[in-house]
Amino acid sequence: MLVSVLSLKGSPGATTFAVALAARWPGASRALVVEADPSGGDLALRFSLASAPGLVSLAAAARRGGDADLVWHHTQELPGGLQVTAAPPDAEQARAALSALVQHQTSGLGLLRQAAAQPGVVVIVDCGRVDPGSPGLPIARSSDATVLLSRAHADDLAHLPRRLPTVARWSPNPVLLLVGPGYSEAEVARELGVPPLGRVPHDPRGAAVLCGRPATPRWGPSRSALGRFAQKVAGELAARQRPAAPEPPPLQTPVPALHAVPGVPPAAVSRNGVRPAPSAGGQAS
């Protein structure tokens, strides 16, 4: 499954939530976070990752083609085992690598789709802030689910009414999440006509673990409020992606046998099952 996490304004924590979502995804045998933020990546700095492999090396290798396994050759492992494809912190390098990756539908974006289509695999793409000119837009448009993060203040929400219908067309499973204080979920639903799935909890300690600080037994991703909320969202998205159970075949109603009718000889039954009416004398005419 390919899931894009993005915002339309500001920086409401898309990278942190993308990591939380992947770390708490239910039933996935392999989870991958791909940084596709054209403003530059954060994961390499947060977790002291090497400059390669990552988004730059993946974009270069994708030009020569390959299969779904190619994506996994350009990942690094975070503490806890989560695989990530980190973008360079420099915005110019990140934008160039991302543009090269999505330039060709088959060799770049197609590889992400192939990797995400493997059984038991989820690919969470941190698209950062997406605008009409963002090179990460093709990924958002081809995702199986879109998680839109928005702060709940009036100036942030004011941008949503015009663009929500567009975001809703990017994937069959768009989800709106509120971040931080501001309008309530009910107020947002009433004004926008779109009910938010929830509000990302304010959890500094839980977020710190997902930003590279050592976990403690009390504040690991599985115990923190942020981790539990991410698991709830992941469970909802995973359930939407599961194919519906096939409907049982309709019961075959047995065709009733035609029994002899007094006064009508068996030979008088036509091939289409219509019996001629018996004559007044009790014999067929």
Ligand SMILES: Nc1ncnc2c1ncn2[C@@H]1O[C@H](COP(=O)(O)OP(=O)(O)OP(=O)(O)O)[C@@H](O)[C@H]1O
Second form
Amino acid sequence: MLVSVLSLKGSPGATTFAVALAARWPGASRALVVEADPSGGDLALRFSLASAPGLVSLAAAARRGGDADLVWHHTQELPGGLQVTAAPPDAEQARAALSALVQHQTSGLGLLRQAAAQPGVVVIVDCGRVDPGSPGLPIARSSDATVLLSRAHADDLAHLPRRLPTVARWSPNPVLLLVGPGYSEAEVARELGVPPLGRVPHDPRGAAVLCGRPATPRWGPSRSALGRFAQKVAGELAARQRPAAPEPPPLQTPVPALHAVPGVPPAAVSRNGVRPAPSAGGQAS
Ligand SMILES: Nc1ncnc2c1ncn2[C@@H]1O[C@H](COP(=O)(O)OP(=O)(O)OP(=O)(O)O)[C@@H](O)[C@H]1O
Ligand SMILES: [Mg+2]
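So that was the form predicted on its own. Now I'd like the form predicted in complex with the ligand, please.
Now the complete complex, all chains and molecules, led by this one.
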């Protein structure tokens, strides 16, 4: 299953929640977090990971094609066993790698989908802050489910009425989670017509563990409030899983070039098939 986690504004804890979801996914034989944040990754710094393998090496390898296994050659392991494909911390490099990865429907994004479609596999993609021009958008659009985190105060919620219908078009399974103090779930449901699935608990200790700052010598998705909530959301998303979505259509349908039109001299036909109007002298220019 391919699940994207995204925010629209601020830093509501998308990366932390992506790691929590993968760590607490029910019954997954293999779970992977792909950090696809065009603003640059955090996981490599948080967990002192090497610069490769990761998103950059995956994007380069995917250009040469491959199969569902390819993705697993571009992961590193967090303490506790979770596999991650980390983005480079530098935003320019992260954006370039992400753009290259999603550019080719079959060799890039298609490989991610293939990996996620294997039995018992869940791939959680942290798309970061997504706007309509974001290079992470094609991943969100081809996910089986999308988790949208929004802070619950008025400033952030004000963006939702405009953006929620767009997110709903991207994903068949959009899930809204509130973060932090502010409006209640009932108020948001009433005002937006979309009931949030819940409110991410404020849990600095649980979040610290998921950010590589272990509270105990042994790292692991502890039984924190955040971990328990992530497990609940993961269970809900897994239960909603639908059959594999068809491949999304190519972003741009190429216009077939016309090289010849019966009965018309080749020089009079442009590449788009438009026949220029005859000039005043009766000659096509
Ligand atoms: N549920 C939580 N309770 C308390 N602190 C949290 C929670 N989730 C995340 N944090 C903390 O908030 C900070 C930002 O979290 P995170 O990096 O996950 O946010 P983000 O939305 O991915 O941000 P960015 O947009 O910069 O990528 C981290 O220090 C993390 O430990
Ligand atoms: Mg993040």
